[in-house]
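The data below hold one chain only, encoded as C-alpha cells and taken in the form predicted alone.
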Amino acid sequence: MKTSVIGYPRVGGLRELKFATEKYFKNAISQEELQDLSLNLKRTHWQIQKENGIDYISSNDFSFYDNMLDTAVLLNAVPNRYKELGLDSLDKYFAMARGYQGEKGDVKALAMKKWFNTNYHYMVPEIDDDAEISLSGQKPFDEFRQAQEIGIKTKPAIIGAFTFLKLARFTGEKTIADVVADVVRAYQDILSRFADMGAEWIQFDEPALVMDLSSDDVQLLSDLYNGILADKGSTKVLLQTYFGDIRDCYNDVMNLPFDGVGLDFVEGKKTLNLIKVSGFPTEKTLFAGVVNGKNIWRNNYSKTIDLLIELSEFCQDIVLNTSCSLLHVPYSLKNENNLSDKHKMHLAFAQEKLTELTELKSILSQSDPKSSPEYKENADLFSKARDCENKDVQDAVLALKQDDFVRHPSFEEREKIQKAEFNLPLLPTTTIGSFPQTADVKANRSDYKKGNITFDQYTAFNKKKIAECIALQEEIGLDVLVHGEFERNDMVEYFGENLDGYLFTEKAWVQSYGTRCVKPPIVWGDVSRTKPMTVEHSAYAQSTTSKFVKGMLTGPVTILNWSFPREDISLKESALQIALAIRCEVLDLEANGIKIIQIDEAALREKLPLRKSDWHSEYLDWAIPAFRLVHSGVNAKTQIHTHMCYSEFADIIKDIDNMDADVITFEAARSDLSIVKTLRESGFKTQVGPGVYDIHSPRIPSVTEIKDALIKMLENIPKEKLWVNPDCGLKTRGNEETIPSLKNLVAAAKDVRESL
C-alpha cells in the first residue's frame, strides 16, 4: 500500500508564517522578503513528507489566509468593491481577508464562518451579478512547479467545485444554476493546464458531500463532475471528503469517472459499511482515511490493520491516507520539552502521524503483519493503563440529578429582580472581555514562564494593566465593565493550565484562521478544579470601580470543543466534568461580589454533528444541559452571560434561547445582522447582543456605521433587550483600533439611546 496525506499544517513548526505576515501588515517586511519565507516553508514541508516516505504529497495546501479565499480568487470570484481599491494582487487578497481602511478606500472583509465542525475558519466566497467565473490565478500551478524544482511531484489539492459553490454567498439574482457552466469550464481549465505540467493527480477536496444532500444536490454535483471529467486526459482525478460519510451520493461517487476516492474512516460512522453493502469499483483506488487528522492521540495499529484487512476483501487498491488535513494538529512532538516520555508516547501530532503511516505501511507489507515489531510495540502502548482517573470526579458526575441542570425562579422572574438592581440604560454598552494584548502584556507574561521575574511581580504587573484598563472604560463610557484578561494567553489554553487532567504544551500551535493560531490543551484525564482560577482579578478589578465588572470563563462545551479531546470516554462525560470545574468558578465569583459572570460558548455550534438526525441525540441533548450545569446554582440577582461567534445559530436559535443565559452576545457584524431577524422569527426571550462591528479587521467602524447597525437591530428587537458590544474580544487588535472604535461605539448607542 502507497501512503497520503490530504494536507500539511502551513504556518511554519514556530509559527514564522503568521509573524512575517504580521510584519507585512505593519510595512516592517517587503511583499518579497513575505513570499520568499513562504517558499521556504513549502519547500519544508515537502521535504519532511518527502523523507517520512510519503508517496502522495499535497501541494496548494499552502495558503497565506485560508485555501476556500484562494479558490475563490483563483476562480475571479472576486467582488468589486475589491477590484476597486486599485491594489496589487496579494494586497486586494489580503483586503477580502482583513477588510482596508485607507487612502485607496474603506470596505469590511468577507463572511468567517467555522470550516464544518473544526476550530477553523474559512472566508465565504461571494458570487455578485457581475461576476465572470474563470480560471484567472496562478497560485496551484507556481506551487506545484516549485515542488517540482526540489524534485517531488505533489498531487495538487483544490477546494472542489460541489463545496465550493455550496458555502459561497450569492449576493445577487444569480444562482448556483446560472455559474454551473463556468465554473465546469474553469475546472476543465485546472485539469488541463495541470496535465500539460505532467501532474500524476489532482485532489479535489469534496467535505461538503458529507452533509445532508437533497436531490438537487446530488444531481448538481453529477452534473458538475460529468462535465469536469468530460476530458480529463492522463490525469487522475481523486475526489478527497473528509469529516464523516457520504451516505447520501455513495453510489452516484462511484459511478462517476474519478481514479480515487477519498473516504473517512475516522469520523465516517457508516463508510465500511458502504463499501461493504455497495461494493468498490475495481477500476478506482481508495484513499483510506486511517490515521485522524484532527486528534493527537496515537493510531492504535491493531484495530486500524483489522479495518484495512476487512476492506481489502473488497477494495483492490488501497492507499493510506489521513481522515483529514493535518492543518488542525500541531506540528511536532519535537518541539515539547516539557512533556514527560510518559505522555508523549501516547501523542502523535503531524510529523508523528507521517512517521505512523509509513508504519502502517511497513506492517502491512509482511506476511504477518502482528509480528512486526512496530505493532508489537504498539500494541503494548495500548495494552497498559494510562494513569488518567479520578473517582471523585466520576462519582460527581454519577450523582447528578436532573434539578442540577435548572436554575430557578424562572427567566422572566429573574429579567424583573435584575433590571431593579443593575438599574442600566436602555442599550447598555460592554465588552466581550479581553482587551488588546500588547506587547508589554506578552513581554510580562513570557518573562514570567521563563523565570525572569517571580510570581509576585508578574501579578503586579497585571493588576496595574487591569486597574489602567478599568480606568479606560470608564473614560470610553462604557456602562459594564472588564477586568481586560491580562493574565490569560487563551480563553481555553489558561483554563486548561489550571484544571487538573489536562496536559499543556509549549508550541502546539495550530492554525484558527489567518494568522491567528491557538494552543489547544489536551485533556489526558479526568478533570477537576482544585483552587479558583480567576477570582482574584475579578474581585481587583471590581474594587477599583463602582460600574458592574464582567466576570470572565469560558464555557464546559467551548473548553472541550477547543481542547484534543480524550478517546476513552465520551464527549458526554468529559464536558459534565469540566462543567461541574467551572461551576465551582461561577459560584466562587458570586460569593466574592460578581454580580455578572460571562460565560463564553463561543465553540458551541462547532461540534455539532453534519447531519441534523445527530444534533440532538449525539450532541444538543447533553452540550446544552452542560452549560446550564454551569449557573444553575446561582441566585436571581447574578446575571449570566455567554458569547458566541463566528457561526450559523439560525437553525439551532430555540436551544440557544434554552440555555436559560440572561444575556446572550452574537458576532453578527460580518454577516451582515442576518441573526437579527432570526432572533424576532423565533420569539427569542433571552436579552441580546447582536455585535456592532468586526474586531477581526482593522478597521475602525464610524458612529453612523454601528447606528445604523443598531437601528437595524431595533426594527427586529425590543429596545428593553438590546445590548450593545463588538462581535467579539479584542485581545487581536491594537489600543490604536480598540480605543477609537470604542468611543464611537459609545457614542453612537448614546445618540440611539437619546433617540428612543
Second form
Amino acid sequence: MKTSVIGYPRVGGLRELKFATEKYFKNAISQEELQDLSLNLKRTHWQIQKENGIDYISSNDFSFYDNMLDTAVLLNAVPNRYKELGLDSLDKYFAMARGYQGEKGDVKALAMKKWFNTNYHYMVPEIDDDAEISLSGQKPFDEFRQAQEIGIKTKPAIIGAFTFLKLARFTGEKTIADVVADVVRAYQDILSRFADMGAEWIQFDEPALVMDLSSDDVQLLSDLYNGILADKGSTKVLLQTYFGDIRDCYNDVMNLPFDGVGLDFVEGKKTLNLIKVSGFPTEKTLFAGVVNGKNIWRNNYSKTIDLLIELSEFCQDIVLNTSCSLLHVPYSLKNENNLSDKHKMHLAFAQEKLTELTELKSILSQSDPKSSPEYKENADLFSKARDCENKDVQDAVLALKQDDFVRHPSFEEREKIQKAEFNLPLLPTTTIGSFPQTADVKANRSDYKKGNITFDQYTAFNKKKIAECIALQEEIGLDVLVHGEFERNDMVEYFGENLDGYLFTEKAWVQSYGTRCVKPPIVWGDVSRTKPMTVEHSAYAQSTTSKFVKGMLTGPVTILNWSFPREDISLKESALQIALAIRCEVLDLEANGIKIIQIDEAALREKLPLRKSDWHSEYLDWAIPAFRLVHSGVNAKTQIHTHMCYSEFADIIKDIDNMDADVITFEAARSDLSIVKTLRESGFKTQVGPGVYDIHSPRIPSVTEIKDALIKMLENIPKEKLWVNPDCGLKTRGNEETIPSLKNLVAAAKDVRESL
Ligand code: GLN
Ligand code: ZN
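Follow the form predicted alone with the form predicted together with glutamine, if you could.
What follows is the whole complex; the chain from before opens it.
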C-alpha cells in the first residue's frame, strides 16, 4: 500500500506566510520577497512529507489566501470590477480577497463563507454574464514545476468542477448550464497541460459530493466529468471527496472513468457500507481516508487495520490517505514545549499524521500486522485510561431536568420589562465585543507570557485599555458599550485557558481565513469552571460609565466547535459540561451588576451537519438546549444577547429563535441582506442587529451606505426590534478604520432614527 496526503497546512509552522503577507499589505516587503518566502515554505512542506515517507504529495495546496479564490482566478472567473482596477495579478487577487480602497478605486471583497463544516473560510467566486471561463492561470503548473525542481513529483490538487460551480455565485442571468461547456474545456486544458508536464496523478477535490444531491446535481456531475475525462491522456485522475460519504452519487462516480476515488472513512458514516453493498471497481484505486485530517488525536491502529483488512476484500488497490486536507490541524507537536509527554502521546498534528500513515503502511506490509512493534505500542496507548474524568461534572450533567433549559418568564414579557428597564433609543447602536488588538495590546500579552512583566502590570495595562475603550465609545456616541476584550487572545482560546479539562497549545495555529489563524484549544477531559473568568473586566468597565456595558462570553456550542473535541464521549455531553461552566459565569456577571450579557454563538451554524436528515438528531437537538441552559437562570431584567458570524441560517430560523435570546446580532452586510425578509416571513421574535458593514475588510463604509442598509432592513424588521452594529468583532481591524466606521454607523443610526 502507498500513502497519500490530500493537502498540507500552508501558513508555516510559525505562521511565516501570515506575517509576510501582512507586511506586504503594509508595503513593508516587496512582492518578490513574498514570493521567495512562499517558495521556501512550499519546499519545506514537500520535503517534510517526502522525508516522512509519503508517496503521493500534493502541490497547489498552497495558497496566498484561499484555494477557491485560486481556482476562480485559474478559470478566469474574475468580475470586471477587479479587472478595471488595473492592478498587477497578485494585487488584483488580494483585491478580490480583501476589497480595495485606494487611488485606483473602491471595491468590496468577494463574499466569504465557511468551508463545509469547518472553521476555514473560502472566497465565493462570482460568475457574471460577462464571464468567459477558460484556463487562464499558471499557479498549479508553476507549483508542480517548483516541486519537480527539488526532485519531488507531486500530484497537483485542484478544486473540482462540480464543487467550484456549486459554490460559485451567479450574479447575472446565466446559470450553471450556461457555463458547463466552458468549464469542461478549461479542465480538459488543465489535464492536457499536466500530461505534457509528466504528472502521474492529478487530484480533483470534490467535497460538494458529500452533500445532499438532487438528480440534477448528479446529472451535472456526470456531464462535467464525462466531458473533462473524454480524452484525458496519460495523467491519472483522482476524484477526491471528504467531510462525509457520497451516498447520493456513489454508483455514478464509480461509473465515471476516474483512475482513483478518494473516500472518507472518518466522517463518512456510510462509506464502508456503500463499498460493501455496491462493490468497488477493480480498475480503480481507492484512496482510503483513514487518518483524521480534522482532529488531533492519535489514530487507533487496531480499528484502522481491521477496516483496511475488511476493505481489501472489496478493493484490489488501496492507498492510505488522510480523511481531508491537513489544513485543518496544526503543524507539529514539535513546536509544543509546554505540553507534557503524558498528553502529547495521545496527540497527532499534521506532521505526526504523516508518521501514522507511514507506520500503518509498514504494519500492513508485514505478514502478521498485529505483532509488529508499532501496532503493539499503539494498542498499548489505547488500552490505558487517559486520566481525564471529573465525577462531579458528570453527575451535574446527569442531574439536569427539563426545566433547566427554559428561561422564565416568556420572551414577550421580558421584552416589555426590559424596554422599561433600559429605556434605550430606537435603533440602539452597539458593537460585537472586541476592539482593535493594536500592537501595544499584543505586546502586553506577549511580554506577560514571556515573563517580562508581572501579572499586576499585565492587568493594569488591560484596565487602562478598557477605560480608554469606554471613553472612546462614549465619544463616538454608541448606546450599549463593550469592554473591548483586550485580555483575550481569541474568543475560544481564552475560555479554554480558563476552564478545567482543557489543554492549550503554544504554536498550534490553524488557518481560519486569509492571514487569520486560530489556535483551537483541546478538550482533554470533563470540563468545569473553577473561578470567574470575565467578571473583573466587565465589572470594571461598567464602573467607568453610566451607559450599559455588555458582559461578553462565548457560548458552549462555539467553544466546543472551535476546540478539538474529545472522541471518547459524545459532543452533546461535552457541550452540556461547557454549558454548565458558562452558566456559572453568566450568573456571576449578573450578580456583579452586569445587566446585558452577550453569549456569542459565532460558530453555531458552522457545524450544522452537511446532510439535512442529520440536522436535528445529530446536532440541533443538543446544541440549542445547551445554549438555553447557559442563560435560563437569569432575571427577566437581564438582557441576553447572542451573536452569530453569518446569516446563513434561513433554513434553521426556528431553531435560532428557539435559542430564546433577547437580541441576536449577525453578519448580513456581505450577503445582500437577503436574511431580513426571511426573518419577517418566519415571524422571528428575537430582536435583531444584522451587521451594517463588513469588518473583514479594511474599507470604511459611508454614512449613506449604512443608512441605505438600515432603510432596507426596516422594510422587514419592526423599528422596535432593530439594533445597529457592525457584522462582527473589531479585533482584526486597526483604529484608523474602526473609529471613522463607527462614527459613520452612529451618524447613520441617528439620521434614520430621526426620520422614524
Ligand atoms: N465577541 C467576539 C468579538 O467581538 C465575537 C467574535 C466572533 O463572532 N467571531 O471578537
Ligand atoms: Zn462574528
